[in-house]
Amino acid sequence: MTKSYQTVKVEKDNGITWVILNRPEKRNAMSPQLHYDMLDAINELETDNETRVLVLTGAGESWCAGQDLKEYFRALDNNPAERRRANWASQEWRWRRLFTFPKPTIAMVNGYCFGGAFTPLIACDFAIAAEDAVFGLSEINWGIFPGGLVSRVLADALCYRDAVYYIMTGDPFDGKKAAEMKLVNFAVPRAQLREETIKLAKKLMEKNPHALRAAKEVYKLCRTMDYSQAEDYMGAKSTALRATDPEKGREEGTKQFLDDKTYRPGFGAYGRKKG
């Protein structure tokens, strides 16, 4: 049974789990309660057998307008204990848990994406945006800078010139520009956004889930290793995958290619055995 939350909706449909930030009247701005709800939801879904791909999106016309200035900042100014608790939950789900989520994750950016929302956007493995979605690092216009890991994750997602330009000007940009800068994989007309997201999710669900998990872990961890460390780590990871993959994907794919002549590498996934 799917749990219910105050500020988040979780909907499951044939392997795709839609996690929906649900404060449309606040453009899905992140309150302390939303952080607690999201952390709990991700905890539940990490080991949920029905969840094969997670899609993160927003209710209404926004993806996420960043941190709720009233509830997250002003209301906690004189409550250091609750501020610490909310801050930990915020960073835990938006980066640490989402970045290392054991299944593929897709950010479906359906509208406004501002400030602190860039952290979960970049934490997701993939991002698809509506062409008319509006992105912005508007912190400079409030007399602050993009904090809460935003500036750090931008260094991984954008080139130096683009990142500094939008951090220091606060200028907004649309989904087409986000795709041009590769902040998102691609942008599509709003009417096609859900369809294209489902198409990508279904493509991912054709793959061996154990190999998918290993592939994202290897890439994300090796990016900060030197070459000798990466070589050693990837050798050990390859051995571990072969030993623990219940589908025996390497053996099955090789058999279908060499013996059965039913698989052509580069033209889709090998034929996985069903249940």
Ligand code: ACO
The other form holds:
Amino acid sequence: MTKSYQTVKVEKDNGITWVILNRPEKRNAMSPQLHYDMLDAINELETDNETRVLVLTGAGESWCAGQDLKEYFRALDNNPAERRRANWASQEWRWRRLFTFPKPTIAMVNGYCFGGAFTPLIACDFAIAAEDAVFGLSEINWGIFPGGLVSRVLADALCYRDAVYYIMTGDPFDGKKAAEMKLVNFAVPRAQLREETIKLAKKLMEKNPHALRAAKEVYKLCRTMDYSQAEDYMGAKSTALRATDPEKGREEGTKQFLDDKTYRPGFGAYGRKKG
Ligand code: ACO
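We have the form predicted alone; now please give the form predicted together with the named molecule.
Once more the chain from above appears, this time first in line as the rest of the complex follows.
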């Protein structure tokens, strides 16, 4: 059963779960309630068998206008208990849970993406933007800096010059520029955004999901390890994948290439027995 929320819509369709930030009248700014709803939705979907790829997008003309300046900031200035609760939920879903979500994640950026929205944008495995989407690190324009984890994750996602430029000027930029800087994988005309997102999701659904999960965890987590730690971790992870993969992908792929001669691993996924 698909749960319903005040500020988030979840729609499931043929393996793709569309998670839609749903406060279009506030440009999908992140209120405390939206953080609580998103945390619950992600929790549910992590182990939901119908969800094979998660797409994060926004209702209306905005992807996400950042933290809600009224409900997340000003309203909690004198409420430290609620501020702490909201802050924890905000960091938990936007980074820790989304960054290592056990299935592929795609940010489909359909419009505005400001400030705190950069954290879930970068946490997703892939990002596809409408060419006319508008991005901005607007914090400097109202006297703060990109906080939470934004400055930290930008250090991973943008080159030094671009990151410092946009942090310090607050200048907005469009989807084409985001693609040029590799903040998103690519940008497409708005009319093709959904179709291109589905195309990528379908490509991912052809792969072995257990290998996909291990692949993203290994890449994302070993980036901050030293070489010995990374080598040891990858060795252990590889053994774990072979032991736990219910479809025995390594053996099956090897058999199809070497014995059956039915596919070329350089050009696509092996023929999987289960969907
Ligand atoms: N926080 C709270 N409310 C917001 C936010 C936000 N981040 N963004 C938009 N809204 C609200 C507006 O206050 C307005 O509410 P109202 O109808 O009750 O007055 C409604 O959403 C629509 O906003 P408009 O400004 O009228 O919409 P428009 O389409 O003209 O502009 C835009 C959209 C560009 C996103 C503009 O609202 C804006 O600049 N928002 C702030 C974006 C920002 O700087 N985000 C970073 C926040 S800081 C952080 O994340 C750490």
